[in-house]
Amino acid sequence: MKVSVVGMGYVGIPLAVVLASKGYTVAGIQRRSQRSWWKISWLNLGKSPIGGEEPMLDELLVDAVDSGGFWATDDYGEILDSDVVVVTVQTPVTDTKEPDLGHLEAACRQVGENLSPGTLVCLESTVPPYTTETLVRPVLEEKSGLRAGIDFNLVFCYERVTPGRLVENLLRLPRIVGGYSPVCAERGAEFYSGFCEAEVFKTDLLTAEVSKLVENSHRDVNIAFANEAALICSCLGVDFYEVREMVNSLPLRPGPDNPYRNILTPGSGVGGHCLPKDPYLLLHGLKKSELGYMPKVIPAARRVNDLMPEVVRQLIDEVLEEAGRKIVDSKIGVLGLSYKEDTGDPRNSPTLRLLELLGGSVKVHDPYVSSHESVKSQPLIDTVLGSDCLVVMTKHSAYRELELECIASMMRTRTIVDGRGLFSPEECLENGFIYRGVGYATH
């Protein structure tokens, strides 16, 4: 069976190499844009464009290329003889938080122009409710002259990957296949069961679309609760981490009367491609339905999580003021440019927002991200040496090996703002630092 995967990013690349490892013949289709043309040559050399710690990915990619089971190209003509086409292109939101489906529509036009009868088309890109039915299907039908559910099968099956566990999640997390018709859902479930080792659920298009958005909005709301609880504890002079330990001591046990609690850890903000935008895609679908309900919790959670880089900026002001310095005359060293520990993914990273708020003399280090737009990662020693404040924005494993005594000897002013709970406040104080951390008491 031949599969064409459209979009060589955090979803498309691991999917392509996993399929190749299961015996499929896979063409990875990537448009030659100014920002991403280089991916094609890298992939064909067996080099992954995805940075960070990704177990199994590099090995699977090399094996897939060497065996001839996978190749990358910009030629949508590969779709003509494909049994399955999987679309994984990005679906961002605009500055006004409205869906930007331009990449998706363009990809669907190209797919439709090369679609053959009997093909299964799978949409994995996260979309607002109704998008598969009202945008993807009409474009595919118009360009191909074929009819969904009759001449070709159409499903929406959302991805559940996350940086650091791309291959693991693909293989071992359940999949939800929403079909344009029951026959489409059956065909889609058969395809995903061919490589997914977990259960595959079948449903309709709209239910599958909403499931993805509710899933990510649920996590965003839970993170926002942890962040808000941490801010409350800090203002009250209470250690949030001790409170969290007390609350989470409730046991997990079977049955409906389960007292279990799992408050997440707070942090300097929420990043990545999904969580900062998916709640807005869900809200957009609700507006389109014209049912009149105005959500309260989900938008509030977004505001809390977007606020966290500003909280970190305020903590920087506090420690520098306590040290007798002004931020305008200070050198700030920031640890972490990626949004998630041990990954090379800087998309929507809270660090980018913090840099906007800081301006001035700021140096950033990240072991996995060399640069992003106007930000270039500096060597760790240059970031720390002579700095007046060290700010932790990402909890990379490499930072856990830093010794506070060594850091203290390198800095001009001993202040630390810890947005990820990397350092022990007690040890920081013992080494002469003025310390602030999200969730720790300020007085």
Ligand code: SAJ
The other form holds:
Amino acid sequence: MKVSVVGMGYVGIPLAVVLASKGYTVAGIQRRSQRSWWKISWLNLGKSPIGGEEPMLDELLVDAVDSGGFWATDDYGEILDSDVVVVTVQTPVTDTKEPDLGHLEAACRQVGENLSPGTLVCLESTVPPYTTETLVRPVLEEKSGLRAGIDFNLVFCYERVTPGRLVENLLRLPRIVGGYSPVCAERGAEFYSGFCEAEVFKTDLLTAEVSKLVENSHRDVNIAFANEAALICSCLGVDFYEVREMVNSLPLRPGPDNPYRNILTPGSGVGGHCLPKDPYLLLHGLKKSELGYMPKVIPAARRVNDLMPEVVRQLIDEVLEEAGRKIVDSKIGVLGLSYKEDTGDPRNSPTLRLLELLGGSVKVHDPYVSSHESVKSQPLIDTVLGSDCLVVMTKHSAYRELELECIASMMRTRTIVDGRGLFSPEECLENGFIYRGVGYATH
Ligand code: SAJ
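Write the structure block of the form predicted together with this ligand for the protein whose form predicted on its own appears above.
So here's everything in the complex, that chain up top.
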């Protein structure tokens, strides 16, 4: 079976190499955009453009290229003789949090122009509710002259990727296949069951689209709860981590009366390619419905999570003031540019927001991100040496080996702001640091 995967990013590349490893013939289609044209040649050399630790991905890619089972190209003509086309292009939101579906529409036009009868088209990009029905289907039908559900099959099956577990999630997480028609859902479920080891659920297009957005909005709200609870505990002079340990002691007991709690971890903010935008995509869908309920919890959670870099900045102010310094005449070392530990993805990273708030003399280190936009990652030594404040923004495993005694001797002023619960407050105080942490009780 031949599959064309449109969009060689975090979602498309792992999917393409996993399919190739299962014996499919896979064309990875990537437009020659300013930002991504270079991925085509990299991929054909068996080199992954995805940073960070991605178990299995590199070897699967090399095997797929060497065996001829996978190749990257900018030629949409590969779709003509494909049995399946999977669209995995980006669907960002604008600065005003409006969905930007331009990349998706452009890709669908190209897919439509090369679509043959009998093909299964799978949309995996996260979209506002109704998009598959009201944007993707009409464009495909208009460009191909074919009819969805009759001449070709159309499904929406959302990705559940997580940087650091791209291949594992693909193989082991359940999938939700929304079909334009029951027959489409059936065809789609057959395809995904071909490589997914977990359960594949079938539903309609809209239910699948909304499931994805609710799934991620739920996580964003839960992270916001942890952040807000941490801020409340700090104000009350209580250590949030101790409270969290007490609350999470409730047992996991399957069944309706399950008392189980799972308070997540507070931190320096919420970044990445999912959570900062998916809640807005969900709310955008409401504009099309006349019911008129105005959401309160989900938007408020976004505001709390986006507040966290400002909380970190406030903590930096506090520790420097206690040390008799001001931010403006201090050297600040920031640990972590990536939005998430042990990954190399800086998109929407809270660190970018913190840097906007700081100004002044700031150095950033990240083991996985060498540079992003105007920010260049510095060597760890240069980031720490002579600094007046060390700020933990990302909990990379590499930072666990840091010796506080050694850091103390390298800094000009011994202050630490821990945005991710990386260090033990007691150890920091023992080593003469002025310490603040998100969720840590200072009084
Ligand atoms: N974060 C916290 N506290 C937490 C968890 C996360 O502050 O307790 C922050 C992270 O530092 C990061 C951001 O939130 O900045 C997002 O982290 P994430 O773990 O949610 O990672 P993502 O963005 O890769 O989320 C993805 C999502 N999966 C999909 O979209 C398929 C999310 O729904 C998953 O729950 C998450 O991976 C996961 O746990 O695998």
